[in-house]
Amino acid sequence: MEFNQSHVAPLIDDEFQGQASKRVLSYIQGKRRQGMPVAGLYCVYAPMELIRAAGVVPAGLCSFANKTIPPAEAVLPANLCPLIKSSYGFIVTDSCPFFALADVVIAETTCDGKKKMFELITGYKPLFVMDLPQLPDQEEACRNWTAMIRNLGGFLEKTFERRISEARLEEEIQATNVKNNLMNRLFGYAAATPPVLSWNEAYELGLLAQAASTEDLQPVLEHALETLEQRKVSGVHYGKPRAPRVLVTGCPLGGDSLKAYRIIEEAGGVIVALDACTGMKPFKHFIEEGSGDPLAALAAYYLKIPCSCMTPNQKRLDDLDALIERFRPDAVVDVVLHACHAYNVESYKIMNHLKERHRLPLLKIETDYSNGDVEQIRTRVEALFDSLDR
């Protein structure tokens, strides 16, 4: 039976079924109320652990809605790069709810336009801006990600005049494999074949667990692991049997530019993986547990990570790597946003990567976040499906 809305049980079994950023906001809003304060963050390259080991919320602030680009644009480029634009649109603007809850700011250097914007909103929180190593293979990059991550440190016992202990940030790193193990059990419900996880619910899922403690969240994940395995035994899956299975890699995406999931799935295509900073990527690795330095272990973990800023970004075909075995798509499609060089130039990569050595097809697609290149990229996608049918 294909996956109907309408009469499957959802995985988040509330009033914000389908709107996770609402139930995101609520859940901060609510820890606000309780007195704890709250770090606006806009990277996954935050420690989250240090974070919540501080008593400190995390809250992704907003960067993903075309609507805040024209009032950005009276001070940015023009031909910068959307998810800046609109982040900066959403600050000058007034409008990210995240935001105005936030009582600090944790931004890192993971390009340059980004670290140009944050020097523009320095005077609207207090601004902690994290200097993250590039060449992450080099030894010294681990030994100068745990020193920035110790500043970050010393930086919120000052702002919130409160202690880190060891003790606490041990079971913070703790709490975040427990989670990490319960987001993959999930995942491989969208590598079944076919798949019973639809990528909307990834998706919000994703951006659940990055806002929520494991405590807080772990009630929510095993509801979701119990409705898919219900569904699982019914025969209940996503998309039609033969449906192409898409792997999406590339920029992180939410709110306007979701467009290219939704196309994909229009086109007839399920997406089974979603590789991207706000899909499954965060959730990828864990956290030596009882090393004796719990920072430098929180550092080798999030050096992992393999944003483009990288280089040479091995670990981001590593991870495809894996990608590929585990869900076994039968293409690829590379979403890259206007004007991120990084991402663009490493398409060119992943591209012959995927040919080479697992004979797999990629669409590379550069878009904004407006609505203007919709029938485009639909075309191309159709175009990619047909190619798979002959």
The other form holds:
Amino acid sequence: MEFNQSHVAPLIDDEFQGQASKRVLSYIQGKRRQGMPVAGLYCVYAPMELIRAAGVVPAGLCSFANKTIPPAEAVLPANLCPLIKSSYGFIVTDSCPFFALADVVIAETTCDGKKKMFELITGYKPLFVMDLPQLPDQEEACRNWTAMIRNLGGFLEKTFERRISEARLEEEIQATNVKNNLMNRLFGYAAATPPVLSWNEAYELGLLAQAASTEDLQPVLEHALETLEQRKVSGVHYGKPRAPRVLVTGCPLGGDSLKAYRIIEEAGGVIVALDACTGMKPFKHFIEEGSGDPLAALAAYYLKIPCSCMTPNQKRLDDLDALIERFRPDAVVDVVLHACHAYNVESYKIMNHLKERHRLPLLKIETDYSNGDVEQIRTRVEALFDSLDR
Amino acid sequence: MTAARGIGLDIGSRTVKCLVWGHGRILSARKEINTHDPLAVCADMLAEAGHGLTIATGYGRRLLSGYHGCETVSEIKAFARGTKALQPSCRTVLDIGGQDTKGIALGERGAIEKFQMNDKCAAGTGRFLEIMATALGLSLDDFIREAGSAEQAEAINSMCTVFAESEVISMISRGLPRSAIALGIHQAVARRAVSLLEQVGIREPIVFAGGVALNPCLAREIEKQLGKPLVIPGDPQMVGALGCALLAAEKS
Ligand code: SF4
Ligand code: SF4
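Can you now output the form predicted together with the partner chain? The one shown was the form predicted alone.
Okay, now the whole complex, with that chain kicking things off.
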């Protein structure tokens, strides 16, 4: 799938075209050279504002390659989520450049597989595990998560011998709000019919925005916004005008599992919303500013992330409602990684909700990082589009 | 029904089916065992089929995409269209082929409402039944006959082809009657088919298509578990090819 005009200017105008991870790596290396320590992260529950207020650069760790799975399976069971196996494989084969740069690793007790995998990597780098509450709607959840964030602050202060001031935290909170506002405006161009922003661009922007500070990012995002506006004015759009619009929800996708997006496109669909932690999800909400208790404000913000490890996770349905209203998909594809029980079980609730509330069909795809199931997935996606009454 | 001419090709994992539609009826239908060179098989069939738009489905469909203006559709669409022609009131389709199983819910006017597929492993497919027959030392026909004559069934617990095979072998070595094991295997496959149908919702009439629909013992077991009758088309293997031929004729 492509734009309707040739020579469409890229959104991020740099030397890393088609190399989104290299762009992020180069950014983090630059910060490292300026003397900033690096914290490796596995999940979007890690409180970025606290990490940044400590003068530490966050770095998402590699977890999306099939090639590191065989070495991981020497230790881990084959019947485990590929994201966890791949992450572990990257560490034991010493092939994740972000991990190599990291001074510490911050992890959360999200799903069982990850939690137990963390126990196996404790020897490599100082690891700080945060106990994530899983009933986020209960009053204690916010208190406990605030305490965990405070403990992480203590760990960072001690490890890197510095103080995290409340004023710095407040600045970072405001910075995130600025960033999320810009990101949401960018994603709005995918909501156009036909979209002006491609899924790959949305994905790459998300990847960069998780690593980079708002200060560094703001000019890049503003430039991207101008570019998108120019596209709109000159009638540039992505994909066929009448292509079925697809919202993709589910497990985080990247690297080898991006095949799911590609297959949807090859089957004739156009992806308008990426409801994943490696997509639009981390930028959806805003943090309360000037609350007087920045740690509690952060805790409340992070507990809004609708991960399937939460129960009952009504927020996922609420967020989906908002996404559907904004991006107006014709169909929803739920991508579930093999052995991810949380997302897999939740898929049933999502399916019923979409059917009853929005009369939208849901296709669940269970997949891993291999290429063995591409044709099967293709058959399902084509059948999904065949079944759309358009 | 349309009078225009259309050619349908269903390139499955085990067999290739070709059907020519014209003058409002089936002009010809042909079935061949798939070889390691499916393209050659298809080329031969298409040469015989003559002129007309060709629409292909099945796992091999992409082989043909672009070949002499050939178009492709998903198997779900092909089976939905073929079933609608054979049984216009059909609301649920079960298709068990050589390598996969599908359940399709159809709307009142034949539109696809929902579908489920099991195609990642051989469990519950024609291939599974063949492997189990071999494990019992029987031809496929004898295997079906034995199962049909059994008075009671030995339950099979494993649906993974590899595990089920060792389960069967250990049952044989315990001296259990082969007919009872054969029936147990049929019941297990029927259970899987029923659970697939439950996922799409079961509404009558239910059409059972695909090569495995030719297995009367399995059809009976599925009917027993569903508590509902199945409608089996005269040539259940041709439903996909018929659907494609009709879609092609409608496009011409
Ligand atoms: S899906 Fe859940 S566990 Fe995975 S990154 Fe997102 S929030 Fe974290
Ligand atoms: S995809 Fe599921 S199983 Fe895998 S790490 Fe995320 S939550 Fe855990």
